[in-house]
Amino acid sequence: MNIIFFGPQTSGKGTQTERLSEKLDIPVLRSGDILRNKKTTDDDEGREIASFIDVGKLIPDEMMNNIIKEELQKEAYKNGVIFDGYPRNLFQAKHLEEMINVDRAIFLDVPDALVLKRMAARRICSKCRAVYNLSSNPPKEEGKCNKCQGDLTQRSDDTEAAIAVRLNIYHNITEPLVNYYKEQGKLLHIDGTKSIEDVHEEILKHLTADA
């Protein structure tokens, strides 16, 4: 099964894709993690990627599509994949369809006011990239990851200025995917303001009904 998750920042994509991955035994392809890893490489591609990420802008479509195409060649995705962070616009969505069949597109809907509140409290593990929220999903030990004991940090692009840019990009470029997948009968619209467990159970209920 090939599943897409999309929604505004801090809508819970990281948490929900991880839970669904464990439940269905399907790997998650996190475009953000791939880009951040490439960003640390001291070459032209890494520096170009950094120039976009550090100010909250999207990677150009052609570059992003090529990166995803290369990633999908890996053996890990032969039985299915859960996308977190890709596609981000209609052009990317149509390009993805040339590579694989999308079974479900899950839209986690969260209003801007809650996005801003959640983002201020978001922390990422510096080692395994697990996502926490100091309010709704805090770590057991302050500043430490539950899984690997890595240090929890705030993302460099979680600044107020970068957040404003990313929300504007999301509404203008990514949100049209709602109607795109709705017209195909593949959209699953989920209220992302609910608890982590409630959102997870609602997603599973719909996917089970599809099977």
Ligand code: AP5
Given for the second form:
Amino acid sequence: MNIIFFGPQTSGKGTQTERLSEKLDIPVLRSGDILRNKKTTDDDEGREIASFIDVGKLIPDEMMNNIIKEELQKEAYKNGVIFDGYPRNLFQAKHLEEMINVDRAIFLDVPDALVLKRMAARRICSKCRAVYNLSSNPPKEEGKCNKCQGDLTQRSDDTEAAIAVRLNIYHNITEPLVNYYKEQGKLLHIDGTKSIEDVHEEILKHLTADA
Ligand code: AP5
Ligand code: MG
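Since the one above is the form predicted on its own, can you give the form predicted together with the ligand too?
Expanding to the full complex; the earlier chain stays at the top.
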């Protein structure tokens, strides 16, 4: 099964894809993490990626599409994949369809006001990139990842200036995917304001009904 997750910043894509992946045993392809890993390399590509991400802008489509095409060659994705963060516009969506069949597109819907609240409390493991939230999903030990004991940090693009750019891009460029997948009968519109567990259960309920 090939599943796409999309929705505004902090709508829970990382959180929900991680849980669903464990439940269904399907790997997650997370565009943001691939880019953040490349960004840590001190070369031209790393610096170029940083120049977009850190200010909240999207990576150019051609570059992004090539990265995904290469990533999808991996054996791990042969029996299915859960996409987090890709595609992010119609051009990318069409590119993806040339490579694989999309079974479901899950839209996590949250209002902008909640985005800002969640962003301020988000913490990420600097080693394994697991996602936490100081109020809704805190780590067991302060500042440490439950899974690998890595240090928790804030993302470089979780700033007020970058989030304004990111939300603007989301509404103008990514949101049209809602109608695109609705017209194809693939859209699953999920209320992302509920608790992490409730959202997870809601998604599972729909996917089980599909099977
Ligand atoms: P990316 O890393 O994909 O960031 P994003 O889309 O901005 O989404 P986030 O990761 O901020 O949010 P999320 O929905 O994953 O929420 P999370 O689960 O963490 O992309 C980053 C950048 O990379 C882009 O800006 C762009 O530059 C580039 N990029 C990536 N893909 C690209 C593409 N395809 N094309 C071009 N450029 C691309 O949750 C957020 C917080 O809320 C956490 O603290 C969590 O614990 C908490 N939380 C989650 N769900 C709930 C809930 N139900 N209740 C309470 N708290 C919750
Ligand atoms: Mg994420």
